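The data below hold one chain only, encoded as structure tokens and taken in the form predicted on its own.
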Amino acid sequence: MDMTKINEAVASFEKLLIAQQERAERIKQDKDFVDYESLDKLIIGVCGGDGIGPVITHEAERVLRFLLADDVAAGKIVFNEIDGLTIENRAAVGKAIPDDVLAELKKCHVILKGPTTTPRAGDPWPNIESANVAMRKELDLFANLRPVRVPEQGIDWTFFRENTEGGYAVGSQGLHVTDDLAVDFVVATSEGCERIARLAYEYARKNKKERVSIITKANVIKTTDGKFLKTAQKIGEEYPEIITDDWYIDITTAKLIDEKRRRDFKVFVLPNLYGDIITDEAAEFQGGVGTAGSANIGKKYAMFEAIHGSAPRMVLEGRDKFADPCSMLRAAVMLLSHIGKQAEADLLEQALDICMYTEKKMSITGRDTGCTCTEFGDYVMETVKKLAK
């Protein structure tokens, strides 16, 4: 056995253990979230992203910017289109968010963000953090709000993913102890636990949903899943109102098939990796990934964003225009929600549902055979102007 490579393991590991113990010492120290209706001048940044991401975020700012045209018009909204955020200029730089790019980001209230390209093994670029990770840590956005809603099946579920810990936390910092031994690591707080499970509780609260379900594997991955799930019963406590009740993610990614059982799931509350897995099955029953949009909730700033790739492919076969905008579209009735304008993100929304499953008079296929995405964006304006007379 190498001793020397051992003791420079635990080296590194001590380095880790020490920094993440500041970061649950510095978020115990948050202050109360922004009150949006005090604001002066509330700032969206756009972030384009990469791949599909700049055609399919400016569909959905052109749709904001028609619904909040009168705040934009009286400087009480202003729109900050932010570059930068490619794959090619963070790998320039070396960094998942390069400086400059991440100084316009602070500046705004809230960020409407584009898919970005993650470097995977074999592939032709660095081994650079991924961008939503790192802007999830160093923006705070501890929650990912995740959304799913199939009426005719009775599907209403709400996804509160915790977003900055679990196996994400120190994700690119695993260490290749030997050449036969890899280690990555898993992260749980107090206070990460706790303000994840709140948020959930306060959510089914305000809109009256009977149940709360704790997902995790803490019967294998005791410690940490364990932390998670007694930390979320304990604020569940505080809940007396509605039903907690606690699924392993295994068997939870069965029963989200069962006809029957699915219809009982309301909220969910779960850990990273498992949130970031179940909520592309969800996303299915709606129609795919696609479809689905998400929100990244801090206490000082919320980003807002697809849950899908960049598709580099449509980009490379010509087909970027054609992309589905609807992911974005979605995330943009969170956004909306989020700074206090309910009505204009109750509009949206329903005009999404009539334009994708109701009416249906345009089609997005990816390619020629369907209409492009300014054309589906047209649409659901239109459609909004018919709801709102």
Contents of the next structure:
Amino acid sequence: MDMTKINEAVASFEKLLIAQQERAERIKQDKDFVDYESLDKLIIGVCGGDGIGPVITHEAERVLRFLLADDVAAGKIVFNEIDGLTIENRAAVGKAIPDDVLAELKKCHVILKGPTTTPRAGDPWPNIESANVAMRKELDLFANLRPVRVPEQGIDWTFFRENTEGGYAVGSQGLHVTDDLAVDFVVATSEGCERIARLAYEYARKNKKERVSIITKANVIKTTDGKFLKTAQKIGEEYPEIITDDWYIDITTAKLIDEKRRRDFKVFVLPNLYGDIITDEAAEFQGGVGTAGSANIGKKYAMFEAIHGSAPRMVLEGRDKFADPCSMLRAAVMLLSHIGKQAEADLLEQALDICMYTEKKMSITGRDTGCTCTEFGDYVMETVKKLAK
Ligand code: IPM
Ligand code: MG
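Mind pulling up the form predicted together with 3-isopropylmalic acid next to the form predicted on its own we just looked at?
Now the full complex is given, and it begins with the chain already shown.
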């Protein structure tokens, strides 16, 4: 056995552990959530991303600017356009987020972010970390909120995906110990599990949701998922009016398809990777990932995005102009609600429901059989303006 390689891996592992321990300490010191109402000026950063990102982000920004026009005119809200979060720039500097872009992001309070391309092995790009994942970690956006609703089927789900730990915490720092042995790491901290569980239960209480389901694979991934489950259950005890149940991720994916059972689920709280996977499945019931937005919430910053990626295949096939902006528009609804603009959030949500489900004057298919992204954006704008009158 080559002990040199093992010792090298142990040394790398030691560094990872120290960094994670430091992160856990930082979480403990984190103060309260920002109070947006108390700010003199709220800065909304807008990053188009790449692939279909700029086209769909543009539609969401357009509506936001319309709905927030009075505050912008009064200087209470400022939009800050942030360029440079493109795969070309990220590849050129070999970083998930270029330093100047990160500095700009940190000047904002909330961010509207289009999808960004995540390099895969075999791509022409260096295999750098995903910009989403890096941003969630850099800005400590620990909660990923993903609502999915299909009213006519009684589906009303809100997923609270832990967003900075699990398999993602050091997902780009796994070790090739030898040519034949590769190891990745899954991380859970008590602080990390507590804060996501607390947010899920608080949300359930505030929104009168009767059930919180804790989803893990704690029968197999005993240590980290075990910690997640136990911690969330303990937090649940502080909310006696809410039913807590727990499920393993495999059977949960099956039960989402079970028409008789799936309506019972309301709020889910789950580790990062399971949350990633199951929210794509869940979004499919609502019309696909193109219809689903996502809020990434931290104590200091918040970022709003689509749940999907940059769809390089659509761009390659020349179909980017037919991309569905609804995911980013739903993200805009969450942004508005998060900064305390609930009336505007409700208005946009109502307009989207009209355009997507009830009136449905035109539909997006992702190809030339449907309308373009801009046409749909115009339709949403018109509907918003009608409702605002
Ligand atoms: C998501 C996406 C990202 C993730 C990718 C693009 C890195 O799938 O936001 O769900 O895995 O979190
Ligand atoms: Mg995903």
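Model, not experiment: these values are computed from the prediction. Residue numbers count along the first chain shown, from 1. Basically, rigid core = biggest C-alpha set you can superpose within 1.5 Å across the two forms.
Core-superposed comparison between these two forms: CA of residue 15 displaced by less than 2 Å.
Here residue 25 does not count as shifted, since its C-alpha moves by less than 2 Å between these two forms after the core is aligned.
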